[in-house]
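Shown here is one chain on its own, the form predicted alone, set out as structure tokens.
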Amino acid sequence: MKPESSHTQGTIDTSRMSAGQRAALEMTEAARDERRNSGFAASLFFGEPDFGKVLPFPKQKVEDRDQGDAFLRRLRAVLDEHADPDAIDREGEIPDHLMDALARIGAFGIKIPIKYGGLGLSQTNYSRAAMLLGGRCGSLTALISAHQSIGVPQPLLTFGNEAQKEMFLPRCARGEVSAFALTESDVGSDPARMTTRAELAPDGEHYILNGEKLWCTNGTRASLIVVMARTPTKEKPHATTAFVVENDRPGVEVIHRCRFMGLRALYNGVIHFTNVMVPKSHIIGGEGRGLKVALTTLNTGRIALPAACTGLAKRCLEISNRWATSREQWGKPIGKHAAIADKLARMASGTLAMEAVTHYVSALVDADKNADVRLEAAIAKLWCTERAWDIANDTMQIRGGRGYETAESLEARNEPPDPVERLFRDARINTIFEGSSEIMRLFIAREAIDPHLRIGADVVNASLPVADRARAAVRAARFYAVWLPVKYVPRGIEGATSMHPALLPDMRAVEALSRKLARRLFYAMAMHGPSLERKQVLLGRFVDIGCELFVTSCLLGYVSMRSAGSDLSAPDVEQMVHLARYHARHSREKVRRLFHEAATADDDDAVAIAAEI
């Protein structure tokens, strides 16, 4: 049961917020996707899992896969011949000969349509390329993915007009690097405080851009930058606009190249804009729609991160497996000791789950370029980046001192130069950039409770007349009088016939836990009312439960798809099924723990202690 249109007029009460909080919330709400989120992830949070959206699991078409295979062969050959990831890490530079070789095979225009000089490959094949890169070199992965996922290509493909596409996309496809500039020194996830401004020039044909952007990935090497700037009007004092800015324009200055713990060849810096004349024709998506452009671009762009993390996890698993079978302690390989075996099992099942999630979210985009994937992409980003960090950390522990030692030092001692130390450093940033884990949890929570806000927000909105609130209360009571009891009744699994029979019980468990999640989320809203948005730790637990159910569903569907048409007793199929069941069992244990913590934890005490400190 979904909330009907007559119940979808709810708004968030901002009457008790400060001016800054209100401005930030109103900006973000205005830029949210106006469509009601109807994807599989949203249905899990609402207790009505639409398994028909994940079963049968979307399978890549043969022709599309062949095209991807051909490009991956060329990409692998270039990396083998021209890329020395440890030298790139050591020297902090990506050599020109590697950049040129990548440009020749079209690596800078993977998704750019052929008519603009790109390869025109699918999102799935783009993600497969990110997996390959993620297991090789983090700095190179960041450069190529930032260029295409959040740099000029993605926003132009989504919001650009034909003239802009013809002007800029061929340049990007040929190898000119692009960047994205949103963050400022005092502005991370609070766009209302942005200070970079663009004012209409006297000629009426240009904007004059002034300001400074921090942590602009690719910015120190880019020819083109997507810049977010305030363009205030009397009606919209916090309006923002997205501009394509050419880096060689007078007034554009790279004033600092940032250096980091990992990704040491990242071309990331501080970019200053002084009276930069930007043509109105370089505005993406229209004046005042910049935040919409940024948020939508990030939604699709985030898919590259779980893909790259999957590649990193596969590399870590390969290194760990090889070491666990060759290194002996106390008379047997360390992989046969329970403590190490437990790590290897979790790493293997987690890596397969990451692969399943990446393929699912990529398939959503391939099925519909305008698909609303904001919730699925956010979950994929959150879960896969955190799991990749766990896997990198476990790899470091399994390798011991050899994990902590650099590949260069290992090679000097005639040992295999496994780059665990570099992979470990490079993995750490993934839970921070393009939306930190904390921000992702808040974003997902907002989307998860959106159906309830549409139904009941007017009931507790102090800014509305009493009569309006009373009518809203009656509508909400009628809806939940039917909705809540149904959440105690098991539902069927649509598409169950496409599943491997051994995995069906695990999917039924997902369905039951989804209903429980919906009930508990409703009770929390009823108990806390408007103050629930301040219960960030509680909401975070509900988000983590929903993420676990989403990931498990993707994994069960993915393994069922992979096993279809195969000999169900074949060793590789049996192994995948075993891994999927192992993951599902441990995921349920985590969900039960999170439910217990949500019911018993005193998060207010933590806030009080923090204040005392």
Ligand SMILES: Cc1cc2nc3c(=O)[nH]c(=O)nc-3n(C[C@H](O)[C@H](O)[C@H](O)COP(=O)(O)OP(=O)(O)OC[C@H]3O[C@@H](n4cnc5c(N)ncnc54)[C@H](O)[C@@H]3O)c2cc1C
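What you see is a predicted model; the values in this text were computed from it and never measured. Positions refer to the first chain, counted from 1. Here the rigid core means the biggest group of C-alpha atoms that line up within 1.5 Å when the two forms are laid on top of each other. What changes on going to the form predicted together with this ligand:
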The other form holds:
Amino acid sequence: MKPESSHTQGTIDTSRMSAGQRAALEMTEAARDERRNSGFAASLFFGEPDFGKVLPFPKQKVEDRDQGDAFLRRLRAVLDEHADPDAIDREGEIPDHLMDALARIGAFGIKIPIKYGGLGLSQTNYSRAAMLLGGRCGSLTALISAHQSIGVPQPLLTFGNEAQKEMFLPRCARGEVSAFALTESDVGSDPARMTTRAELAPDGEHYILNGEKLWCTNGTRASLIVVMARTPTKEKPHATTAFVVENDRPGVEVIHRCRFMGLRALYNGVIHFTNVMVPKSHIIGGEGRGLKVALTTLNTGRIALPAACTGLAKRCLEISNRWATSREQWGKPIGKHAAIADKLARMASGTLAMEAVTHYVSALVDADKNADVRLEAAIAKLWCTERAWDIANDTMQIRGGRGYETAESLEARNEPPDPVERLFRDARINTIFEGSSEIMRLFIAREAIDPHLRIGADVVNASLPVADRARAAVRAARFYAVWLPVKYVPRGIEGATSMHPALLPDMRAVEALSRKLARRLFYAMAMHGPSLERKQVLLGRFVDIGCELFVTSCLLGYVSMRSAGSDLSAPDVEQMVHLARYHARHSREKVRRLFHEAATADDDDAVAIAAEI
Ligand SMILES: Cc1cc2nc3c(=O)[nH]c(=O)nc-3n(C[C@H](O)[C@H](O)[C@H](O)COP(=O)(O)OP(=O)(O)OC[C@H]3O[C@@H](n4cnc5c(N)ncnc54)[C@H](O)[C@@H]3O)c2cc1C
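Form predicted alone done; form predicted together with this ligand now:
Expanding to the full complex; the earlier chain stays at the top.
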């Protein structure tokens, strides 16, 4: 049951918010994709899971897979020959011979269409490349992915005109590095505070850019940067515009190279712009549409992170597994002690789930380049980056003291130089950049309650006339009188015949929990009204439940698809099914805990204590 489009507009009432909060919300609302979320994730939050969208699980076409395999072979060979990740980490530099070798195999233009000099590979193959890189070298992964996922290629492929594509994409594909600059000293998660400005020059052909950007990945090595700047007009005081800026223009200055706990060879810097003349033709997506360009770019761009995290998790699993079987303490291999076995089991099932989610979201983009993947990509980013951090942490625990020792030191005393310490440091940033976990939860919550806002927001919008609110209340009452009772009735599972029979009960459990989530979300909205927006802990629990259901569904679909194929032996299929069932069971336990935590969420008390301290 979908809300009808004739329902109310559903604008959020910002009249009682502080000025800063209102500016932030109105700005992101204005840049929000207005399309109705119609993907699988949205249907889970709405209690009407559209399993037909995940079953049968999308399978990579043979020809596409072969193209990806061929590139991955070349990439692996380049990494084996030219990349020493521990030296890169130690020295804080990526050597030119590695950059040149990567450029020669097309690693800077993986998704750029062949007609612009790229490899023209699919999102799935790009994700597979990110998985391979993610298990080897964090700094290199960040360089390649910031260039292609958020740097010049991604926004140009989505919003660029033909002339811009012809001008910039061949350069990017050849190996010129690009970057994306949104963050400023006062602009982390809140673009409304942006101060970098661009004003139309007297010649009418250029914009004059002034300001400073912080933490611009690749910024110290890039020749092209996508820069977000304020271009306010009387009608749109918060308008922003996205520009492609050439780094060698007069007035562009790298004033500091930032150094971090991990990703030690990141070419990340503070970039200052003083009266930089940027041609009008370098505007991406039109004047005043900058935030939309940035947010849409990040939607698809952030798929690289779950992919890279999957690679990192696989590497951790391999190291942990090897150590757990070879290291004996208290009379047997440590992996046979239940406390370590438990970590290994969660790690293995979690890694498989991350792989499933990455493949699912990538397949959505491959099926339709303009597909609305904002919810699915955000869930993938949130869940996989947090899971990868847990896995890196568990790997360190399993390796014990050797996990804390650097690879160089291990090697010097003739032990295998497993780089757990480096992987651990590199993994930490993933829950912070390209949308922090907290911001991802807010974003997902906003999208999850969107259908309800469309129906009910006007009822509680104090800025509307009473008559409008009364009409909205009648419409909402009519809608929910039908919608709510149905949420107590089990639904069928479309596509169930494509599932491995042993996994069907787990999918049925997802269906039941999805209805429960929708009911609880509805009751929370009815109880808290507009103040629900401030209940971040409560909303966060609901978001985490939705994420668990989404990830489990992807995993069950993925394992069903793989088990029906011919590339796995019977014991491999059995093991995968076992892992999927294990994950589904633990995920259900977590969901139960989260429902309990939602019922006892004490946002107000936490806010009071934070104010007191
Ligand atoms: C290594 C590295 C590489 C980066 N690369 C780039 C890049 O290439 N381009 C670019 O533009 N930026 C880049 N960034 C910036 C990065 O995206 C930001 O760090 C991130 O957006 C968070 O901003 P912030 O650090 O200013 O934190 P803040 O926004 O100040 O947030 C601090 C904390 O408060 C939380 N928080 C903020 N607002 C809210 C809210 N409304 N509700 C609840 N919690 C909230 C945050 O989640 C976080 O935990 C990079 C940063 C790093 C460290």
